[in-house]
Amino acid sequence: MDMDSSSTLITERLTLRRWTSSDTPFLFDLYSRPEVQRYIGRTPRMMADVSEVAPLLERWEALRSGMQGVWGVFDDEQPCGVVLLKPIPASGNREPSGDVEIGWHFHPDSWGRGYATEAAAAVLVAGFESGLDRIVAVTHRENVASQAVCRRLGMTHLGLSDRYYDTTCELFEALR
């Protein structure tokens, strides 16, 4: 995996870069799907208008901070999904937890080609080279799918948790 200054990670396959505005029509697609968005959330929900995409853009270079951020995942430049390393929210407050999850978030079309665990295997090394010691994602209950990719990332599993987003969550863990 090379990193350059602009915190683009580059795998085997893969180019991690900072999502642009160009990026919207297969943002939009993306979160618009009941299929991604079933696992997301409390309360899933789709997006109904392309509108809503400029906001999320937004929030995301908010989260921005060394090597935390959301990278978009492209494929010789075709855009697959969604990786993301950030501070976790803990339940009730809302308030940080002081810990910080990796979460993957792919088009179908991008289904069972490794790109998930090929992207988030390069985010968790170049976030524990940036200094984390502990990285934790949380994935639906049902979403065997994202607790295969935890595993195949060697993270350990912990079990149930609802520690973060006020709900109950599968927990797992990577230590450096």
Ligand SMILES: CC(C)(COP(=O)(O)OP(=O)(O)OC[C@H]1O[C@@H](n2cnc3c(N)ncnc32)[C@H](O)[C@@H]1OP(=O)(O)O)[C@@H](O)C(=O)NCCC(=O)NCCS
The other form holds:
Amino acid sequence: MDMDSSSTLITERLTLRRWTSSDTPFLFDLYSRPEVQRYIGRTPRMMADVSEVAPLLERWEALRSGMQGVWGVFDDEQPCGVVLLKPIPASGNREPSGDVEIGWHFHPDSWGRGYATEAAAAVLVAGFESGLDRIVAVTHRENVASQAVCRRLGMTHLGLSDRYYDTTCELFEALR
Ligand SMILES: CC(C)(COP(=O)(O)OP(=O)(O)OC[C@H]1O[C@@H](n2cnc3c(N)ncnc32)[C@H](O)[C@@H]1OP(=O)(O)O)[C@@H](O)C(=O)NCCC(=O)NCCS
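Form predicted on its own already given; the form predicted in complex with the ligand follows:
Below, the chain from earlier opens the complete complex, with every other chain and molecule after it.
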């Protein structure tokens, strides 16, 4: 299976597919919110202008490879969040570390329904089916909601790590 324009992942309640430019208003709404950006990146930065979405979509397109890339998660046709599966940069040189990470960013209107866990579970399965042996997740130390997603997914908590992104994160892993 390949994450091309024709492929989607279907779960009990959700559809995961590629983002398109028609999803721009949702992505701007998502990434302009402090409660979404609070624990993302070393220095959280809210999107200030809708024009920032197009370059983001371009960066996401460049990440597409097999089942890796950035998925849009939809409840019927309503966008609710982002799940990514991509190479994770090492601390220091920011070169690819050799590991692949899974991550999730959901709109607050969609929190508390199990959507992030349901969508990420499907992406983990797809990642392993595509041949990956190990998938990691990193969260900000205080991001207990994201750590709970890792635990619900059955990922193993490996403790604090400074291996990635030039910062110290809680590290989780899932093995095939
Ligand atoms: C991290 C994030 C995705 C977690 O979202 P979430 O909604 O708490 O996670 P889930 O989708 O797994 O939902 C679990 C919640 O839904 C509830 N729930 C309701 N119906 C459910 C169902 N049918 N199945 C499973 N859980 C359900 C669970 O009880 C749980 O609620 P609780 O935490 O209050 O007990 C969200 O907080 C977010 O997007 N944050 C901003 C971005 C971010 O920080 N991303 C992570 C960077 S590392």
